[in-house]
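Just one chain is shown here, as structure tokens, and it is the form predicted alone.
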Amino acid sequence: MSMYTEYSTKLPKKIIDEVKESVPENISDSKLKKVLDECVREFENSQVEAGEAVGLVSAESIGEPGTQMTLNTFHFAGVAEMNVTMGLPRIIEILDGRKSLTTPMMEIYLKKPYNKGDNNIRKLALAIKGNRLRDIVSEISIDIADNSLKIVLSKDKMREIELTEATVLKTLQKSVKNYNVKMEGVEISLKAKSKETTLNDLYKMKEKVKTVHMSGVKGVTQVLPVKRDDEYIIITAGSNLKDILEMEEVDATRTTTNDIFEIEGVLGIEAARKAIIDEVFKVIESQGLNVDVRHIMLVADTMCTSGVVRGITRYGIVSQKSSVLARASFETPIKHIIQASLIGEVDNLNSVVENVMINQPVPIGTGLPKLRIKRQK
């Protein structure tokens, strides 16, 4: 045990824990010393020199393989509805900090016994899938003479998702204003209260009624139970982390979504940082490229350092820079310079871009040390 304590000042705790797990328990002290010395050597080799331009190196390390990236979109085997943005479009989507994703999706892990894949999982998947009125009707028609909408419900579809006519009626009465909602058998009629309701209004109402949420989790449009290793998980198109985590069958510690802003809202900024790293790394790995995770970590840190997720755009982290010239060098320079002159902003020329602009040595690498001369009186 003392050997590990001896090295605890030279190596991070995580590396020491990994060594503990990897070496046999009955290893001799001399062999363990060799292993730990090798770890120290590797660790010191992989550390960054003081004054290294880490941002630049990260940009190149991600940018260079990014240009080799094929622009493919990745499909789940044989399921056309489940296409997920991958490749360069996905990386752009993450790093730009886009709020609305092209293909939001979740991976829902389940507690035992739900993850064993018998009938339970199909039931649960159907309970999660968000159903709108359009999913349970066989037809919606407009009755011009009566100024009303006629909705015919489909018994089979309702039986499948265990929905009763009474629930549908109740939900519609709550969500539809200015219309009397009545039910006769499997037919629901929506009659306009006002005499001035035009045909155009009825058409608008018809489209609006189709999207009324009936059951399941809002925002989840498709569900797909999939076997992963020795358990079943549910993959969804559409995402709603907050509501899913509240379900008792769901394993909240492993369930994830690819929507970074949703993770930030539900689990906080640290979780969002981790999500950015995982998502970018997943794309790079799936393309068979090799980028050191520390470059991605730096990008994620930069995006999350202000406490909220900001994209790498002129509205995101660039607008947060303290240097006027650095902001002006990115896009829309005149706007930034006029804004800074109006409030009398001072630029201390602390970073790279602004020093390049005014032709001074940049404060990285050998430009970092400063010499001072002690003059004789």
Given for the second form:
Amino acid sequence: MSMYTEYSTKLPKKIIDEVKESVPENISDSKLKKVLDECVREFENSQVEAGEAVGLVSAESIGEPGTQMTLNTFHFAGVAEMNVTMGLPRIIEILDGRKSLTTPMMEIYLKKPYNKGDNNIRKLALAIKGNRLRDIVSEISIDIADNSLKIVLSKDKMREIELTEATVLKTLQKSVKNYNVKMEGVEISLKAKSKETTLNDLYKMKEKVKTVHMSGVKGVTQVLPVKRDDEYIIITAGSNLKDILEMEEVDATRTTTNDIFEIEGVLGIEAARKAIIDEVFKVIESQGLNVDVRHIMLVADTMCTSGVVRGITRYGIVSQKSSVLARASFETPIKHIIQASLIGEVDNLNSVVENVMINQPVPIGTGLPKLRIKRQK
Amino acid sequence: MVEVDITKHILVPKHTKLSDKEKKEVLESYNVTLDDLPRIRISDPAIKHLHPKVGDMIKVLRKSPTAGESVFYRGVIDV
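What would the structure be for the form predicted in complex with its partner chain, given that what you showed me was the form predicted alone?
Now the complete complex, all chains and molecules, led by this one.
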């Protein structure tokens, strides 16, 4: 065994494991050393050369199959309308580091007794679904005569999610300011406190009051229990990782979301890196394309080196480049050049793009080594 | 409401804080300074339990689909 640990700094774990599996158990140390030495030689041969333009290779390797991706969103076959952004738009969304996604989604795994798929899961799914006032009302009308809104609640919908009129009234009283909220018979009335409330204000209030959060998890708009392998999971539209993980029934080790920024906030930068790789790879795989993970890993690493997720845009990682010319060569050149001239920025011409611009050898491959001479006195 | 231990989440790799001696060894072996390393925020939820200080070095043991396991280092920064 000591032989393997000796090589653990020279070879990756996966190769050592493969060797362990392939050689006979009673192999002599000298023979094993020969095998491992050969592995090291082969491994070092297949490593990327210093100075190789790996970023360029990655860009082309992801870009070329990207031209063949579908441009549409695809729909979950059969089940209640739930669609997911896939294909090129999704890849662009991830790599640009967009904060708001077109279709945020979560996969909620449940702990042991809850993932069996009996009636409990239905109940749980309904408890997770975030309900706003608009989901439980049957009518909202405006009473111009006394500057008030009249809300009629739907009894059926409220019974379904186990909500009482009293709690609705309480949440409304808490979240609505400048209005007196009270029960009037079967309806809830919101009466403006100030006399100068215009009709326009009332209309605005009507739209605002519809979005008041009532029960469940904020942000989750749809829930769908699905069977995956031999357990039931809940897929949701809308995402709120922090609140979901804190629920008792939820398996907090496997539950994920497709919102990279939420993962960064709740699970940290390394988890975000993993999520970027997984999400991009999932899209590429679902399109039947073949891109080596290493390219995606490089992109994800680049996005996560600064400690926060930065998209590959002019506001993201490109704005972090030290060279003025490199920034100017990406997008909005005039803005960068004017800004640099105003503050007297210096460009040391250390990288690739700026050297291409001034027609000098680029520091890549054979352009990387420099000759240094000690001058004789 | 349950207290969530996020270090057990499948997306979170193992983070460890290096001692000053280990830190020096790593920096010397790569011939870099701490500023050259990729960064991690001091408020990052995955290193909260390590109680890091600015200037510490975090070792991340990633599970890699290509290498099985790979080691990555990050320097702790403010914000």
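Numbering follows the first chain given and starts at 1. Definition used throughout: the rigid core is the maximal C-alpha set that superposes within 1.5 Å between two forms. Just so it is clear, the structure is predicted and the values come from calculations on it, not from any experiment.
- Relative to the superposed rigid core, residue 62 undergoes a CA displacement smaller than 2 Å between the two forms.
- Annotation for residue 319: C-alpha shift under 2 angstroms between the two forms, rigid core superposed.
- The Cα position of residue 39 changes by 6.5 Å between the two forms once both are aligned on the rigid core.
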